[in-house]
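Just the one chain here, the form predicted on its own, laid out as structure tokens.
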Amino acid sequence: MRLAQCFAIENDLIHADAIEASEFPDLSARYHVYAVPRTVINGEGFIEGSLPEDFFLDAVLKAVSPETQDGEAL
């Protein structure tokens, strides 16, 4: 999530919000969040754990990229 964060100050575009799983149970059923951490990027793409951040900034190209499948795991 800190990464998340971050590159939410360096970049107007992008919105990072952190969501306890257990006090929104209606959230985690919605995105499938079994195990944290879990990105989800634009509601269908999603990371899975903690990533380094090289890796992170892959996954979420990944994740936007018009070739990337809906719901895709990275």
The other form holds:
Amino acid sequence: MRLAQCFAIENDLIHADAIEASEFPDLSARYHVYAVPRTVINGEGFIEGSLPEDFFLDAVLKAVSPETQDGEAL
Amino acid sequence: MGLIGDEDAVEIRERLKEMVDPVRLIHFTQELNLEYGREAKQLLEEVASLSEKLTLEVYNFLLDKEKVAEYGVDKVPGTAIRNSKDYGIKFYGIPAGYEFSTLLDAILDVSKGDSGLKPESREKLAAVTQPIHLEVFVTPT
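Having seen the form predicted on its own, the form predicted in complex with the partner chain:
Below is the whole assembly, all chains and molecules, this chain first.
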């Protein structure tokens, strides 16, 4: 959660919520949270576990940039 | 009896001395229906009492609809952490155990208005032009 918060501080377009999975079982079920931490990005993308700053940021940016996914030419 | 022990309170008070700008904890509760609501509020009250730069505002999720809309809280217990600016940082549920430390980090980061991230990360984040909503699911243990 620390990194997500830091990202939110850097850019106003980024919002970060920490959610206690056990207190919100319906939401956790909807997002298939079986292990924590699990980060849900714009309700669609996922990141499992804790990652170092560079990897977490790249994973977040990749999740919101569909044009760079699916092996499209860079 | 308090949720924060005396020794912990001393330690937390010391950490909060790093605060720069005042921070507001804006808490939404709905105590009648949620077993966690009361404890979350009590924990935040105790934290807020440990620094003069911390204030706690409590609203009712069902009754204070304007505030719910203003802070974009969509479930309870929910707490927005902000200084004069809203960075879009919220905690849903009781920030206990390991997450309590994350709450303190959030308070300090927001108070300083500085993420502490590497310059390369800051550059990449500054280039983001679309809304990103990160929901980090955690547990207290």
